[in-house]
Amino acid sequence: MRNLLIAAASISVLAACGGADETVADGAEPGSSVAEADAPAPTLEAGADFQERLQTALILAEEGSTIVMPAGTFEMTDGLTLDVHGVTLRGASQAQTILNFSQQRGSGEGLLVTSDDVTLSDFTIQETKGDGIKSKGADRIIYRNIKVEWLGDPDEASGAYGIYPVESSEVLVEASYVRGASDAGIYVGQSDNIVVRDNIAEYNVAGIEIENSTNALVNGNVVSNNTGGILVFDLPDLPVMGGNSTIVRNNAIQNNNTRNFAPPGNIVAGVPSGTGVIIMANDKVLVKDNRFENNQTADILITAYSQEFSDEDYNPLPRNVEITGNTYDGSGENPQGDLAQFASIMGGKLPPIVWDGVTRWGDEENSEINIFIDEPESVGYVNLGLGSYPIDVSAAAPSMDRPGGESIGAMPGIVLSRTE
């Protein structure tokens, strides 16, 4: 197989933001640093032993090589692995190259990538027993034009994550489609320098989740018919904590009213059906220029981490959140989960923006949260005034007065050295 000559990738600054008035320069559009191939890569032939030949090709691939899968639907009984740097794995298109894992043995992912500088594009993964595609410690990975789906109605027996990069730097997920994950359709965890753009996520528990990560841009996605649309979380007791600096911008976040079908005990099992964006225990989050529509609980929920933890380095409180320039329509009409009981004392509905009002943990003193809402006065807001967890509804002191926060200012730039 011929080698693909990887052109020297120029550094592309994707986001250099300046708070509420910032502009984000998406300078690294697909193809802006195109690698030049010396000749088309050969295509694997279809056939009864396709799975074995594909796995062999992945094992024997040389660094920088391209593996092209043919059009067709291929039944897979075992998960695939890739541990060679610089490999491109490409199909004919999402619609034409389908790897179906409905007969998969075991409970692993469909494809596991553990090497750097990998590009995955133009194929579909279906019906895996575990996660769809997982990449771990895979720096500078690109997911492009990928589909991962579980067919049929939402089911807790479906795999947890569709597209699942973790413990990586420089992650790009774009123009992909995820459906039916019992946790998150697109999940990026414990990673740094992340761009998730122009994807469609529907009928997952969480459409897109950025967790315990830094410097993330979630831009231009359509997130609909999930339980919760976009989650920005920071959790305790993980190797990487202190998630911060996430921009959620220009997304369509609508009709996220699917019942929560996460297995019990999963952190997202507590996500109320009908939430657009949830910011939990994270620092420096900008929610800007999104279109919210028909999320039955609330469009934006700002909340503390609500479960017990022992990690002394963990901060369970959200802080430095800026909300500006979004549009809102028809949400909060039928709040679900814990929020339903608060809605009941507010006439049965909730406004688009809800903060739990938690400012301290246990017996600690109150902390400065800094929530800045730069929206017209016609956009509703409520501070539930809980003060601390665990929830005590009788202690709630709802207030419609907006917090007197300040803009969080400039956001760090997001740098991807590889976008071809």
Second form
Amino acid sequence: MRNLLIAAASISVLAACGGADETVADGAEPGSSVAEADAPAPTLEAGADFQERLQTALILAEEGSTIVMPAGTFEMTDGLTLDVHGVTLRGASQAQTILNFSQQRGSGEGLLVTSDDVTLSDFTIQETKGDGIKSKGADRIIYRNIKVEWLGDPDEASGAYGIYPVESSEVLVEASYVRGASDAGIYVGQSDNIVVRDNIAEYNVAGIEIENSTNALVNGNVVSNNTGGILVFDLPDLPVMGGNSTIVRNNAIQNNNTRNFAPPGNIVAGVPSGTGVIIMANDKVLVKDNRFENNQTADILITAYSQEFSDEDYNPLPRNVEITGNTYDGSGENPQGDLAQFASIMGGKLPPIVWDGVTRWGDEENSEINIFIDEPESVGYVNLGLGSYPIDVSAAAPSMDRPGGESIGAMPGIVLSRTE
Amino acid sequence: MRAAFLAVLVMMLSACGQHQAAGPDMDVVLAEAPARTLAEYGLFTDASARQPAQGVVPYDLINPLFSDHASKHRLVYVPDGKAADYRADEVMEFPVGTVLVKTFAFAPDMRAPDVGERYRETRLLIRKADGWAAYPYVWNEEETEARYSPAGAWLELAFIDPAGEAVEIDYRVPNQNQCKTCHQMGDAIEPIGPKARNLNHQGPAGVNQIEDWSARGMLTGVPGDVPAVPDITDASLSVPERARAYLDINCAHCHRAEGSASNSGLWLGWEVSDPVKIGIGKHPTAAGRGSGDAIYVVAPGAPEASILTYRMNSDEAGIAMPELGRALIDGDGVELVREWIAGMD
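What would you give as the form predicted together with its partner chain, now that the form predicted alone is on the page?
Whole complex next, starting from this chain.
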């Protein structure tokens, strides 16, 4: 007990020194907010009623204040919530401050943030019954040095999303770690101006997913041993649609061959095990300077939305996709899922880049898709030539001819007014 | 005119009683911070909150939200000389200083909820100058004091449910933020129940509540034609009507464009007519294992293959819907919604 108190006190001293314990991956200087300068951040003590005291601190927090959690593993029986603007919630480190939710009895997530300008850093959330950390309508949020994980082997009963910002503008997720999500490790949905950088995502169904969102940069992440590495999707029947302008750059996307353990019905349940990047029904996507290795189905899959829909505002086709400067090694050796049946008519393997070749929905006219593959001729490519959904395997007319699109040009810059 | 006369009469009658304390303490009601105990608001004349203070009016809803079979005692206080403005589809526009009080109570045998009833928690919604605030209060064992409990509480409760089954539950008193989760309306928070369509019936006093509130001068602008939702327990009404009324009061505060579940695109309000928006043929968005291996939120004719009923029929965190506010399954509600889905073409 006494050691814990001392530890807590020393953390509080560190916090008062201006966030000396923060590390920022891109070398930006650590921040010291006005609130921190005025008064030392209140440090919670470990011990009895920790959950209640933490939740009370989150409720009674002053705008702009910092809450420091001590080192230790803390059992949580209910989800935590934060609804005060400008609050920083910080632990000692990913390894030292662990909130364990294996005894969770209520709520849909471990931590729910609904206020703006929040920073979450340096703690771990484990074994939540639903999602790990959800932030909804929480603009300018920062997730930094956060770990969200489900322990043990990949399991259908694990929660859906690890880090889950949705309906927000200006989202930064960096230097974090996600493992074991039965949907996506890092999932950004229905949001605008997004940076997901320098994270590790492994053993999730989807490592990182950008869905129904605009202006996203997914950079410098290590995405390995998921079912699918990085997904850029747009789905129908949602309040925000028309996803566009995502850059997937400088990521290591390797060995994403874990079996698909998503519960059926969810869109990622259709992701073939062994896919590096999937671009579905999205506009303006740049896949650049990534390193692909040993993804058994394909490195990059470009596809239309494949299920029926009635939403008249929805465009199910991918368009304006540029692929350039990536490296590819050892992929497509053992295609899975829906792609296995196409591989069988191509000698059992697939090249690194696969397009379903769908250019129209039902009886509609063909659309201009514009896929630009700016890679050496040695990089394999196939257009499955399916033409239209619903698909007919026997109608596949595979072609190795490059699609001959043109560069999508400069992507709009991403604005983050809070990065520290 | 007649309404005004009635209102005066009511006031005179209540003034005739024993020495009633004056109405609620507006300084406490409108203070920036919540009071430490419920008693400090002066909403009741007794410590156990059985006797409403002057101007604090009991009411109920045609269909209550299911909360582990709790009995709910609702009261509204609108400050003297002020009135709520009638709204047709949303919660009445209550004036600053309004207090909505809801006490959750359990009896040993909920087949006779009045016998041996115990108050467990009281939730306040207070209309302050800058919007509504939600505060939870938890009662002590003696029911002599309800104390402000921002972090909520877990209560171990045992009782016989209305179907005669003995149940033991960890009853959750929501924390203050969880209050907001259900009461979210865009960037603000709002009450859920006191809409015209939920109030428009005979309340606890045996008179139509809309007319009563109007007569008391608490509500203005009432039109000739006031809507009402179907009573979900009225078997003479059609199943689809009753099922939609059930979803309206139990789900639609989150499942609407301005609510906490807005990103799901599943909107379950009474007024929603687009089949996909109410889940028919709609794929799950972020359900995870809450999908229960089903492909559609509502699969017409197939309740066993519908996510909606799967989640209603679970009491497990991460699957159960609503996410907050219940430890038990509302068997009657599940049955009603199943019947609705089974009857769809």
